[in-house]
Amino acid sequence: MKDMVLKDSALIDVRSVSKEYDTSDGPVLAVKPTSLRLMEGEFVSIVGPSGCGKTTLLKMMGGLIPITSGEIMLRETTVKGPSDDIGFVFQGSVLLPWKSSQENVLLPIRVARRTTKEDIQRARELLHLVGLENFEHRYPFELSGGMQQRVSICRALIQDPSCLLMDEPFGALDALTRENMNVFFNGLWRQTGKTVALVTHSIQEAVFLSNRVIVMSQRPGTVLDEIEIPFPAERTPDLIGTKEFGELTSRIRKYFSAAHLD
């Protein structure tokens, strides 16, 4: 399979960005002011140890809650709250347990307006995408946490939006099924050319699935480094062994070497 080729403009523009966060103690700054961009086609991670604002950023990006300071934009357009343009995907698969596969894939059409013959099939397709043709009608207690995720990555992708903001999707799950996972999703952004924004806690999850790995300070954060991944876009377990895998996660490791990020 070839490289995807990414297109050089920005689809988020995060500019200069900072979040302050009111409590009982007086205002806590979560986000120092904060510069980065998502290129069009571009699978991002952003890592950084806990509490340092990684979740923050990334709600703020989609729109979920007011920035204190800055601008972000999408295309051409402020973010000043959630857009169809821009799907969601969290550390729980947040499906609903009376409805199945198929109806909580349609619910983000079905709260908007009415489903159509259209909207069903595309569903379906989604469920086909990930490998859960058969899987329509199961509820999720029928399903394994891997499988509730994947319903959870179709949820997200049924409005067909440009940009996918995943924050700890597969954090719940065993090592072998998020080591699956992630071979998944990496055929999954390789087939539909979304991009990617990904917060994650492990190294090597960013490494193995990211064009490049935002690293974020202790709170109040802000962006330390963004480092580059030069592998191909296809990517496999086996990468994981090798001597530049290797490097990259220790580079970044070097940061965090007392927060145990893995």
Given for the second form:
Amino acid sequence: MKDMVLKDSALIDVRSVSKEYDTSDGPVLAVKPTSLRLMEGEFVSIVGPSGCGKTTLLKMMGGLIPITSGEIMLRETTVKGPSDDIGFVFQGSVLLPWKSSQENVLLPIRVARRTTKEDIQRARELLHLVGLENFEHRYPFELSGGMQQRVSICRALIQDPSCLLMDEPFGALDALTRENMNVFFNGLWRQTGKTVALVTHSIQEAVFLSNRVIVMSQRPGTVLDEIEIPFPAERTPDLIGTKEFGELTSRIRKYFSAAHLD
Amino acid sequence: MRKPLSHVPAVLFLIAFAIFWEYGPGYFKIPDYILPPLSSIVRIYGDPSTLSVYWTNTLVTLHEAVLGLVIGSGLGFLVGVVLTESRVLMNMMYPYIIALQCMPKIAIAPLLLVWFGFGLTSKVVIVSLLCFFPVLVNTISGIRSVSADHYELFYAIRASRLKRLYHLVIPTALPSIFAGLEVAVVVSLLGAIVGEFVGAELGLGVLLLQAQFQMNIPGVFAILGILALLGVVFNITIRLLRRKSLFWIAGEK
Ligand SMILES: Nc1ncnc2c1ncn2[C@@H]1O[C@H](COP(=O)(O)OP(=O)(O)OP(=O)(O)O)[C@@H](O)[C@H]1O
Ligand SMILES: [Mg+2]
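Moving on from the form predicted alone, kindly provide the form predicted in complex with the partner chain as a structure.
Now the full complex is given, and it begins with the chain already shown.
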């Protein structure tokens, strides 16, 4: 297991970035100039009311949609499009139903070049890591929602990116499965040492998993506050019952007057 | 999975139907030239010389239908893929495709005969034309059903257009393409027969006309029987192919 020493350099640096969508009713400002940094090895969650621009922000960080103003840096280079060094986990698992788990995991490689024995080996190791060692040759329709989401996490990891961007990956799961996935994902993060940005609707999930929680305002979204989560890297379900945990979640919850978030 | 006895009602119905066909015409005093009893039709299948005539002509019709089916469906699929990959081409061609699709294409069969003669070519062209549209239209609508999320995934993993076609677009469109193919197999036989009606020297359509001229009604029914059998074989083939290729869709197993 890696030592969870956060390095002091930014992996992704978002510099006063904004996003305006063109719609039939004219331009819509989804994200107003926003700055934030993802440090190497850090786990950051982004919470905010529905429609505030979380997905937009995450997609801009991943180079999936163009930005309207500002600049995003991935280490020393400007983000202009998708990169192999960033793995994106979509809301809903977005698997290909005609491909087995293993083939779904290998997809990013297949579209780039011929797969090698090592690639296949790596896909199997990843599936093993997420507890799907007996499901390599199963198809998505044979897997539960949680299993499908784990396959899609493996797919994001197959190119061994430095950074994972995840858009509500556990949103579709029931509460119990979700909690299990959180514990499991904490372990995965510690083992792989990836830098992670997680968009979530669940304040509890955000506090449980993160080093830092970023709270966004109503649309047009921007950073309202950043809350450091001082717990050690290894998190267990007992943590959720502790006083500090409760204080942190209620501190974040105060930002949302109405029932925008669960 | 079918229950073991689920075929029984269908078989019972077939037996009842056959008995009714055999004895009904006699009972209701229907003359032979309107509806001959079943046995007089079945007897034809027992005659080796007639059968060998049927066989050669069946092969001719089959050849026309299959060749036209393959060419027409293949072109329909290719054009569908090319059009959906190019917005300009789509905007240019789609209105005319819709207009042509609504036209009864079989009506140009006489013209095609003038252009391509009485042989194989004219029939293959007719069948191709008939098979082209259902496959084309279904390919386009299948490709349009690819979700924005999946396109975004393929953008994120930086897939080329060709890889995206191969790994995403065509597999997504496959169920719809098969729906088009199921229509195409039906119209392929239809096209071949009508083409032969309009003008040909060989084929089941020609035999059918000859039998009709000679008032050989049992012969007409015997040929219809062969056509029905061909239709069923075509349909089963497509459905087997579909089941093999669409294993991931619930209800296909
Ligand atoms: N492609 C688009 N075109 C036009 N407007 C868009 C587009 N995508 C998002 N928007 C608008 O931008 C705003 C932010 O959307 P976004 O999806 O980023 O919100 P979100 O915070 O992820 O919401 P949720 O929590 O519900 O997922 C919304 O008002 C939305 O209507
Ligand atoms: Mg969102």
